[in-house]
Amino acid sequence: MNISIEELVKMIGDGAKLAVPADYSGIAMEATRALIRKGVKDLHIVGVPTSGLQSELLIGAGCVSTFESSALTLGEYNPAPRFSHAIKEKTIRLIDATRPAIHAGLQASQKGIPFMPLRGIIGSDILQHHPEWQIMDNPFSEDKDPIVVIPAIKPDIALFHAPLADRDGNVWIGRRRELMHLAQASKTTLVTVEKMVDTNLLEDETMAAGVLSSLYVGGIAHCPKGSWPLDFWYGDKEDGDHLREYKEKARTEEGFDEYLQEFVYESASS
């Protein structure tokens, strides 16, 4: 189950629908750099419910054809220059959703049902851009009670970074239940981890409640500091100096190419 980072990203093929969590949940940044080196194409990224530097790099490197999420944000380092450029030049397809809609679509997939009902967006402009989101009457109400139904979002692969995994393929995600939700909605899950342990995590009463079973995991790569330069909830804080450097370089295509050369290609060979 424990494989190299190169073997891990080989499992993500061209055209895959790839679900990734928000920056606060654990981003597999080293795997992202390996994907760029691999030259993957036509990814359909699902940001759950948002995405950040991970999708920004993949979009800038030409790896993405569709981006589906409620936002792509670099936080205090906004705006995201390569994402903004791609939207202006129409080089990617944008599926703009809301946070609840992204989660509802994944919950439908997680439960094995075709759709999930959702309130709160009736009357908003976003419905005009989603003909696949349908409005139906609540069948349990005697009065007129419209409700939106969101079709299931079915990712091929979920990808994230976690604190540790065991030799049996179980992954500890703590109280990050959104990662459990993400994994169970996807066909398989690929994970980079800070640490591998020999004991079975599901046999430890203090750990078991926060464990993603190996049933949902297709590959694990031991990758210390695998979320750099982003903040990791069970590890290092974000590298603010690096993120400021990225923002400055990525303002232009030439600067972005220089960034990739230094921090994606050359760093892998050093």
The other form holds:
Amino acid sequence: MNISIEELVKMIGDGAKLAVPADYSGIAMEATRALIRKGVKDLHIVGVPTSGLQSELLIGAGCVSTFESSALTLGEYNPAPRFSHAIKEKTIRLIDATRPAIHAGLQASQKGIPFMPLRGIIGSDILQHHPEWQIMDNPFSEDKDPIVVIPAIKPDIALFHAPLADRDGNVWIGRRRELMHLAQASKTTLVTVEKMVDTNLLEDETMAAGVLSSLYVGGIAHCPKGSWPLDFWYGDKEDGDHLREYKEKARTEEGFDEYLQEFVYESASS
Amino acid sequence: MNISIEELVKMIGDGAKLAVPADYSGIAMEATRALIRKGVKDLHIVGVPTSGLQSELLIGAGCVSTFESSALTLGEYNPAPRFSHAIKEKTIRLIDATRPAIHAGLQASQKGIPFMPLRGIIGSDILQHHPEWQIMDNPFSEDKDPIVVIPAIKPDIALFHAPLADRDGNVWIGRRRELMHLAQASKTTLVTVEKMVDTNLLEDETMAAGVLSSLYVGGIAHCPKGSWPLDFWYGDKEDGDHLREYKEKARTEEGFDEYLQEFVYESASS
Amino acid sequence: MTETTLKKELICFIANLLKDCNHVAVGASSPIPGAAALLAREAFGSPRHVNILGSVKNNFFTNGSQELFDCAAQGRIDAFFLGGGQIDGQANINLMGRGAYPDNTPRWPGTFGSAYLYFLIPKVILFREEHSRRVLVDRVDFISAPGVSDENIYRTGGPYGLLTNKAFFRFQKEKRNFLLESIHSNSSLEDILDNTGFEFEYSQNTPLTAAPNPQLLELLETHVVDKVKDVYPHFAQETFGIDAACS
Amino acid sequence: MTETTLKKELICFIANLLKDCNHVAVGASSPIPGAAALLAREAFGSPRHVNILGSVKNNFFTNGSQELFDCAAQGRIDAFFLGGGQIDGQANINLMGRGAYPDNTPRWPGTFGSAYLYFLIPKVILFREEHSRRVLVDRVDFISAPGVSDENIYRTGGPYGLLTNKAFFRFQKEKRNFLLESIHSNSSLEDILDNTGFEFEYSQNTPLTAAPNPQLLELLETHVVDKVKDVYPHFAQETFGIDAACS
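For comparison with the form predicted on its own, would you give the structure of this protein in the form predicted in complex with a further copy of the same chain?
Following is the full complex, with the preceding chain placed first.
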């Protein structure tokens, strides 16, 4: 199950529905660059519940046909130029949600149920623009009580970066238990990790609470600093200089192409 | 927040809806004995998703008016004599569910939604006997697709036994993350623990994944061996001799009273 | 055949049924299926994953039985075991009690997860050692979980077969009945007919249940027994004569 | 007044609004509200719990933002902050973009959790430093989250007030409008009227926003600044002149 990053991204085919976490949970950026190098097409990205530079790069490189999330944000480096450009040129389809609705859709998938009810949302314009959400009456209320129902979101693949994995295919995600939901909601999960360990993580009682079992995992690539240039909660801080450089270059299509050339196509995989 | 076990059970009033976990998650047995000593009445017990000796004792001691769960089982010491007696004498009201439905009801409470859909169940006789469950049509299916909907179960208090707590009120539940759901679904949570530690558990990155934040916790009592005579996943094995003794004594009302006298009323709280 | 020999044969029999599985889940108080799953993993390398509920070892769930139910709904559990105080010829099972609910006499523990898992796990093996008209009834008094469902009911799982101390039946979903597949060496067709309370299909030439492969039995008694002991100490002691407390 | 002085005053102002809270949650890129919550906890001992999303310290969630949303629905979050590229006089907020969806120019990041949290957290403080007719509009182009809802819509939360660089407005739920409560010392009623694109209630005698308590300000600049630096290093450097990398 321990494979190279190029083998890992081979498992992400054209048209895959690919779920990725929010930046604070750990982003597999090196795998994302490998995905662009491989020339993947027509991804349906689900940003759980938001996405950032990862989706910005994939969109800019023409790998994405649908972007489903509650935001694409580069944080203090906003606005995201290639995302904005793609919207302007209508080269991607948007499914705009709100954060808990992304979670609700994934949880429905995790639980094998067709939908989940969710409070809020009624009166927001995202409701009328969403292709699937419905309003129903709460069957347990005597008074009329409308509530939104969110259908299951079923990703083909979840992809993220984590601190540790063992030789049996278990992955330590620590306090980022949201990744457990992401993995369980997806058909399979691909992970890059900072470090491989030789002992079984599930057998260590202090680690076990933060372990994603190998049952859910389809492939692991050892990739130290695999979240660069983004912040990793269990590793390096973000590379602010690089992100500023990105922001500057990606303003134009030419600049973005130069960026891809230098940092994606010519960079060796770790 | 660190209080005596007598103070802890004072927070469980007559008529409380009390959620307790299955035996494998850690049972607050000493707190249960304190609860019987205090003479609590009319508890609505929610066994999540099953219960065992804890509910058997509370039922036998006359503390329970409603028992809601998917089973009351003493495992290899079945049948549970006081539970059987109470059913025969109709002294308790039963709400019989199936295990995932108990979880679904609690998750609805945890998520602040009025209900959760759940697969299965249709064709089981528990459906027609349950006072609240309904069948609705899946609104996202073109074909008729009936599905059961389970209303939220909202306990007043969750009660369990855990390995560690810190002075800030955080509780380490380790790989028993199901207790997190239990706590979040309940208005407040009372915990007995094997051990108190002086460092903040959330600040230890290897422990954090298994920590229930003090936000959810209403009281903690330090109570080593607090799950006796039951097995504790992070401590002593079950006391089989004692459980056999219980099984023998509890066959008759007199025997059960003797048991209570010896092991509940005359036993000093730890 | 002694009782312990029979138990070992049942373990080997079940192990063979689990060969084609990736992930088998077993209840906390199901030592024979649990031992079988551990044996199959050791012998065949599949199932690759065995989860024994309530165990700390041999259990990778970090969200208790909630994770079991989610996992089943995700299609990630291939086989599971259910029993029942009563089982009928349509594979309906009753874990609630004999007589009319709620005044069952006796009342059994309750329905557990059966009303859900029976719908969602493809290979549910009904396992009940006692083979009698008391257990194998024409019609269960209470349906904890139905053996079959109407076409429009979402159902990806259901009964595969029924194993008892005397025989193994395959469940025929289309015909909604059991077919007697093999008879254990301690029994006979006449004995089965005498002690089964429901109608089932059978041939006069129903074969004997094959004796366990000696190597499989040896593996159980040598390598797997310690693993069984970890999870089911009382059972291991009774069946393999091992005193868990002293080894 | 310098910009950094104003930022510190806003922090103190918000801290005072959080005194009555047990648990305050703050977004990852909200340094002023985040600093205010940390200051209030230090100064008043309440809020007792501060969760700053995306932070490792100052964050006790172990289930990411899912736990935030569940927590809000459980009634366990007392205050939160929302902003918006546009905010209108009915407290509707727009985080999606200017112009008609989906062809917004510009398109902003998206609605985040606003369409949910605005319904469920009792004290939502709208905070946007820029006070201009570009931001404070008569009617938002896209309602990411509505300020008020009909009676039959489940809603336990909503807007408490709107704080900008120039003023603080209280939201009046029954009247569905804002009341100008105080004007910061760098502004005036005329300035507010000139730069606000929506109608609001006000009195000619609207008081000035009270200057921060000097002890509170000192606590911020001495004890709390290190905590702010941990979470918002860039902001701390700009506002307090601290080089996060060197201290």
